[in-house]
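Here we start with a single chain on its own, the form predicted on its own, put down as structure tokens.
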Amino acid sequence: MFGFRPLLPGARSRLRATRSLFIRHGAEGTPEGRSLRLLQQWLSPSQREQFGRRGYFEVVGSDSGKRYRIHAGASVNVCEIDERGRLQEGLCFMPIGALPIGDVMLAQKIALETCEDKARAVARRFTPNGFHFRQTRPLG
């Protein structure tokens, strides 16, 4: 169902270290851990790499073909980007309920890739700045 891809140099040891730390602290069995694992399974190989290295991944909208960057987080974390990768308009939308971050990000990904116009219709707009999206730790 899911293919394997060759790891980049040094990625295998980082992956092992991250996984052992994750398991050691029991995070893999928490709602957050399970939601991030599910999100990883839905990401393409390039999206997984982006998410692991940069704390965000990019998707293409189903209706307009615009590119969006989904940053780690549950709100104020989606931005339209231009052809040079610069942040444009920020969009804040999420499913109803108190869901783990991975589930929220997966819902945002699916919404933009399948019903972009409806997601944009309910989203609140904001002006993005770099402060909102500083990555403090690797997530992939």
Given for the second form:
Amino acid sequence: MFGFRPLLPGARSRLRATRSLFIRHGAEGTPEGRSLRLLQQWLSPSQREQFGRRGYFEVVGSDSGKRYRIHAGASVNVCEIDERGRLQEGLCFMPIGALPIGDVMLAQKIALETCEDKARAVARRFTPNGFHFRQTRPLG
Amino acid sequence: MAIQIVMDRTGDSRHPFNPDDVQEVAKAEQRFYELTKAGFTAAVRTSSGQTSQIRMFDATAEQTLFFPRLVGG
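Mind giving me the form predicted in complex with its partner chain, seeing as the form predicted on its own was just shown?
What follows is the whole complex; the chain from before opens it.
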């Protein structure tokens, strides 16, 4: 009556796959989407897994061996953690220019892993609280 | 093909080059030094997935990533 026809076997999954392809393509067409894809490519397997599961990943400083947690965000998103994973000092630093979020996080990761002292020297300190690292906080 | 990836506000700009082509390598080398002189940091990935910073052009690196100078927030 309304012209609805039952879907052929397998059509539903094809529709779903096509839809997700469109969404992914659309997201990757934006600066944020492209930068997050680049970030994923440059994370180590364990960092990638941690980022996917927890929304942050950890890096080890090249000079002190300290551990840092990099949360999703483009500022006020890096925090030193102790051996038990408790938040210590927050570090706010980023590359100049209005870079998308994935690029900022990747630059922070590489900086801490390869030139930690340089990154610490420019970073502004802050005392982390729950708001800074809430997953639902506005990014940026 | 090797590639130089430069972070920018569009996400990144990509500059592929053939490491066996002398002219392309020379152009990539020039880009490397122009960017690092302008304050960009160059990094490569090792086979183990670790990142390392480089200060000299490496034509054999599969991917070289450049990010701008860091500042405090």
